[in-house]
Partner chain sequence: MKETIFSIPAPLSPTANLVKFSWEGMHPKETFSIVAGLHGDQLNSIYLCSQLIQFLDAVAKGIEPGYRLKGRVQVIPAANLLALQEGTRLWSFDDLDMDLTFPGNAQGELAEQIADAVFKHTVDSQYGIVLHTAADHYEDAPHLVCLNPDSVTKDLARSLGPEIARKPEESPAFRLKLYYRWINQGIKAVIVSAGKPHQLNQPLCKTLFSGLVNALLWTGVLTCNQKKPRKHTVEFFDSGCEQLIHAGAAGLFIPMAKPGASLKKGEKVGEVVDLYTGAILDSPVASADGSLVTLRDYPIVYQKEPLAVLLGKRKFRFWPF
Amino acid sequence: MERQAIVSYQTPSGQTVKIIKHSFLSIRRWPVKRVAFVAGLHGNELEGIYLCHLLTRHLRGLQTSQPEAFKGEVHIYPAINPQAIATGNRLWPFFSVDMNRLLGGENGKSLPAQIAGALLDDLKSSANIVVDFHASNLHLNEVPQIRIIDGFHKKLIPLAVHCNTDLVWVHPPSPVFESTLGYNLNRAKVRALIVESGTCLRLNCDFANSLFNGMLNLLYQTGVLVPAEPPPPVEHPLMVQPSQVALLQSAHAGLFVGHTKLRQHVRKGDTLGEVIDPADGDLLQKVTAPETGFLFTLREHPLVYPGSPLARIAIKETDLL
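Any chance of seeing just this one chain in the form predicted on its own?
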């Protein structure tokens, strides 16, 4: 394994901070297939950081025992926003900017913008395929899923089906995506998958282990990694469009009390939870499934207001190719 600092900078206090890339190189000469894993763009999203640890540990052992298994290159960027990670903050400290909203346009010459640009350039020169790991916010818990912008889906879905996620969700294009890492990589012809899993500031080991098997399978299916024993088989994900997702929202301010768990196949009318008024003891809203389908998002933070998202249900699967 090779270790390289793609960026090094000094904080206002004089501390040197480095953004590290771990590289596992191929036994073959160029050209080879190259896959990169990125985590920590948002400092409060820890699932991907842990997943990069699992991948690095496994690949380091495999490189020692089976160096011939590396037919391509693997590059791991485990902590892109180290100061934000150190404080458990989504945004870059001092500047209070979202590092995943600094690409694809005129974003000035601030330090975060320069580093975001350096990351994009390094990925474009190092990888043909990129997996960018994210987690949900404190309010929601999400099953492992891949989110794809419509227009890129024909090139990305054949990769996404190998990643052992519960869901592949195709979104319509929106201006908000145009400054993100994933969008700009795909626009530059580097296929980028955006994985979302769990909730921020938490680790879900079951989700991480599922994704770990999926990432090994992706490396295997793309021919980057050919070990003596193939990785465990993976599940085929549900394929959904936005029109096939039912969003449940709170009609009241109060506390949401969930009565079910993620990864459940629910039937229309099933009780998913309640919104209660803790002061008066009143039941304000009985939250039921509006359609039969797969529960892939569930409220984690109990405090709610009118319009707060409570759950999402994938109501049917479709052929997106």
The other form holds:
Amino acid sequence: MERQAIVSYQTPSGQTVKIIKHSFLSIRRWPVKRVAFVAGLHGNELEGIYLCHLLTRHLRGLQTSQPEAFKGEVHIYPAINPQAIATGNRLWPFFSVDMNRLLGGENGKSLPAQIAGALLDDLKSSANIVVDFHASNLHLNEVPQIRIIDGFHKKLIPLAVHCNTDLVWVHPPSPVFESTLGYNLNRAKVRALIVESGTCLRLNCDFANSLFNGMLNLLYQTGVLVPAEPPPPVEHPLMVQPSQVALLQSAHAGLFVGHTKLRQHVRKGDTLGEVIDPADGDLLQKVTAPETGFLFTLREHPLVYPGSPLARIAIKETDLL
Amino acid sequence: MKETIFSIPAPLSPTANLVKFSWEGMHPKETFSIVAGLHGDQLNSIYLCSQLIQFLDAVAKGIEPGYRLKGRVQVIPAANLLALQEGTRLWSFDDLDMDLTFPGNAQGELAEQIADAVFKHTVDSQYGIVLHTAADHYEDAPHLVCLNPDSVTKDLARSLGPEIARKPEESPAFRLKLYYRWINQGIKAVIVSAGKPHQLNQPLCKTLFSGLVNALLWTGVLTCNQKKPRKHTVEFFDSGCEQLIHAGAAGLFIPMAKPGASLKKGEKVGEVVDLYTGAILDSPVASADGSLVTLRDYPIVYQKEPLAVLLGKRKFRFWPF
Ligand SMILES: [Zn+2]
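For comparison with the form predicted on its own, produce the structure of the form predicted in complex with the partner chain.
Time for the whole complex; same chain goes first.
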């Protein structure tokens, strides 16, 4: 394994912060493909950082025991926003800047913008396929899923099906995505999958293990990593478009109390939770499943305002290709 | 007239009301909208609105000698009310930058619903001003920002007072701003940026106030029989004229110039000194003659952060055929 800093900068008290990349090179002079894993663009999303640890540990062992398995290259960027990670914050410290909203144009060349630009350039020169790991914000909990912007789906779905996620969600383009890493990689013809899993500031080992198997399978299916024993086969994900996603929102300000578990099939009419007025003891809203389907998002943060998302249900599958 | 354009009920707290003030002449044909407080810590612009509201109330009552309303003026003084009440730039509940959520979404998260209300209430205007201060930790010399201004917008800029206008480069993030959404709808609009966040600079606000009144006179929505609108000289700088000065080292930044100053090539902008010993680590200088439009205000700096923006002569990128 090679370790390299793609960018570094000094803190006011004199330490050097390095944005690290671990590389597992191929035994071949011309590697078949090059895959990169990225985590920690948002400093409070720890699932992806843990997943990078699982991958690094596994690949280090394999490099010692079966170096010939590495037909392609693997690059791991485990912590893009190190100081935000150190304080468990989503945004770049000091300026409250979202590291994943800085690409695609002039953005004043702030330090986080310089680093986002350096990351994009490094990924473009090191990888054909990138997996960018995210967790949800404080508000929601998400089953492992891949989100794909409509228009990139033909190139990405054939890769996404190997990743052992519960769901692949193709949604329409929106101007909000145009400054993200994933969008700009795909625009540059580097196929980028955006994985969303769990909630921030927590680790879900079940989700991490599913994704770990999925990533090994992706490396195997793309011919990058071919060990003596192939990875176990993975489940085919549910494929959904926006018309097949039922979003439940709060109609009131209050507390959401969930009465169900994430990652299960629910039937139309099933109780998912309630929105209550804690002061007056009133029940403000009974939250029930509007359709039968797979519950893939559930509110984690009890505080709600009108419009706050409470749950998402995938109502039926289609063939998107 | 003061009206609530959006109500924000909160769990266990009083409802916060987003307000709009408006005044109308006898036969209003044109509307001039002013929006401030998209970030909760930009107090100059909010104070400036209060001065304008007082003035326009007096005009409407007929106690401001010579002035008469002809068109329609509307002011939304504190768009990001929740962040304002929290004393922060962003509302910490969602960490969303409200000025990156336009045109908003009536069915979305709260920040998007507020953006939607602000946009819908201003989209039918002919003229618009967004009031800002510098980004967190910086101070701006009073200046204007306008993207690809036509001759009418240039004249609007010339009515406002500041003598510098920046013409930014369009980026995906820029397209999510209220200002961009306005000009996209054909509204003649300008951003006014002055001062620094978390601070109220009364003399600065007084100067900007006369500029705003002059702009209202120039458009004709306000008339005055004793006063003709003034036309100021404005120099327009495109992004190729912007010179960014970065910190070569981390530590404490001691400025040696003031925003608005004209600097000669080689002149010091300040010094970065060691946090503990005070030893000089970096002495950033102007690489060409220019006007200092933005300067770092908060002294603690990381290496590679921008310390200053100078506007000068365009760098020749090509042979000047
Ligand atoms: Zn994220």
